[in-house]
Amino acid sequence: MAGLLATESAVISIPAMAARALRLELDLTPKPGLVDRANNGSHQDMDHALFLRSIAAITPWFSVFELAGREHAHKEASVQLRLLRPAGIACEQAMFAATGGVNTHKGGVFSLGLLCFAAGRLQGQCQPLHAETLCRQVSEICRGLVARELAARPQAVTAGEKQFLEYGLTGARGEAEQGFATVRRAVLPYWHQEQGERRLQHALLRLMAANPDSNLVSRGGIAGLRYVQDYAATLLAGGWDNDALSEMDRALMARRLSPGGSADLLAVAYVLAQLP
């Protein structure tokens, strides 16, 4: 039965979905604090055209990640990240080459790359490709990641390491190790409440309200994170439209706040929502 389900799900292309997710997230407008078709959000070094170049550069790598997952499918989960890392670094280098050194999609490469790699691993094992199995596979691949790369560091160097030491935030590593728990709990159960662009905007608001976004902490500290979480929760509770989102956009730009971590998870949510 598992082989039959794997055959049926083989027509699903996670790399294609990942590329589409990035483009849908980019074009979503208005999108508070983030680059969209209307403005550059809270970013002075990025615009819509730059993101398009970045997406074009990293899209071919999604298929590379999936192929690597298939090739290494029968190796232990504990060694998978080490096997994936060289391709991930090469993908990041392609992104930086296309953007002149600007980090447009590093978080997206990490999260969507893991989804593609995990999908290939499931296919190689003749396992069904469902949202649940995909998230479980990512979690198994990333088991111990926070302990190794954050908790075990004697001295904080990167922003992620400093946020872990100061606030206990685990960022993208923790989200992946938990199998994208924030997406599964805060977004997927509500995915069909809205339609079209409003569905993606609703998902983004739910992510902004729930996600301990490391990008916001980097730019505005815990106070900046709480401001965005409370703002998004207020809109969800009281009702919202594009005018309300545009007003939120202006408020975040005035404070230089950009919920980039939630934007990355929106792309993850789109991919998972397309699966059985």
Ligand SMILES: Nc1ncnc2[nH]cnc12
Given for the second form:
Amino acid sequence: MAGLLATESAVISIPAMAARALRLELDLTPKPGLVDRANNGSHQDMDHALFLRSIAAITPWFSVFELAGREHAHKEASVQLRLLRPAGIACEQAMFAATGGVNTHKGGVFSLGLLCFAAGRLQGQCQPLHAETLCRQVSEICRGLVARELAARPQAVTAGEKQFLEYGLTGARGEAEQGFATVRRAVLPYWHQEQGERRLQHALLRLMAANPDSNLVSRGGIAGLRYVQDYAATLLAGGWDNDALSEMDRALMARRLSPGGSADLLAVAYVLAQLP
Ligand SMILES: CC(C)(COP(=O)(O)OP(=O)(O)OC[C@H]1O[C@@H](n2cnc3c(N)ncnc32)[C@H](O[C@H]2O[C@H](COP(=O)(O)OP(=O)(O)OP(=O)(O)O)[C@@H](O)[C@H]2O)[C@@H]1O)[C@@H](O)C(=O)NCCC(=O)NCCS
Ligand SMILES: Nc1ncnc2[nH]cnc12
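Can you swap the form predicted on its own for the form predicted in complex with the ligand?
Now the full complex is given, and it begins with the chain already shown.
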């Protein structure tokens, strides 16, 4: 049963979970600063329909990543990212073609793509598919990525590269190289404290409180990042409901702040939380 994992009553695949994670994240409402069913958050160039098109364009690639992981499973970890990247870039291009050039899911493609690829690699090596083994694989596949692509680069082009040079933030690359440590430490131990949509909102708040999200820094500098982290921590400490989240949504929209990196990590958290 290659590529499949039995969970509770259903048998589902990691690529299918990744696609489901993107849809659940998108539909979660209210969701401060982000595109949801109610509004476009702090975004002028994105809406719910655009995200649906993006998800439709990305979804077929998750199985491609998993298959590639299986095919290359017996090669060293250090060559894996080089083998995955052409498909990752092709998937990004499919996303940009579907959205007319808007970056809806660049971080999501990167993080979920790595999870699918690592799952295929584990299957190819006949290793058990657990959250821990999957994250360890991602970390090994990405070993040295921050040093190679951020630290060794004197000139910055992307937002992620600029923020490394200016503030030492390692963004999506750092999260992956650390085996999604922010998700494992800040979210997974608390996953079963809440149910349904509230579980995902709780996870998002925990991510916003902990994640050094490069999107917040590119929109609002370090002060913008601190504002969102403190706001989320205050809600977690004092209690929150949908009204409080809607108020936070308005506060972030007024400041043009969007925690897009945390939205991506929420999808990662959902996939990992389905695994033993
Ligand atoms: C390695 C890449 C991810 C390189 O990307 P880049 O150098 O741009 O690096 P980052 O900025 O670090 O990351 C890119 C996206 O990752 C998300 N992100 C940010 N911080 C974190 C974090 N701490 N943890 C996890 N993820 C994070 C974030 O994505 C979200 O932001 C999108 C919107 O961003 P932006 O374009 O800036 O849009 P706006 O803010 O709206 O801009 P303006 O309107 O203000 O102009 C949002 O939709 C989320 O997705 C970062 O954008 C990678 O690109 C790469 O190597 N690609 C090649 C493909 C590949 O190898 N894939 C391998 C696996 S398949
Ligand atoms: N729902 C969302 N809104 C804005 N940016 C995002 N990046 C990933 N999901 C997002």
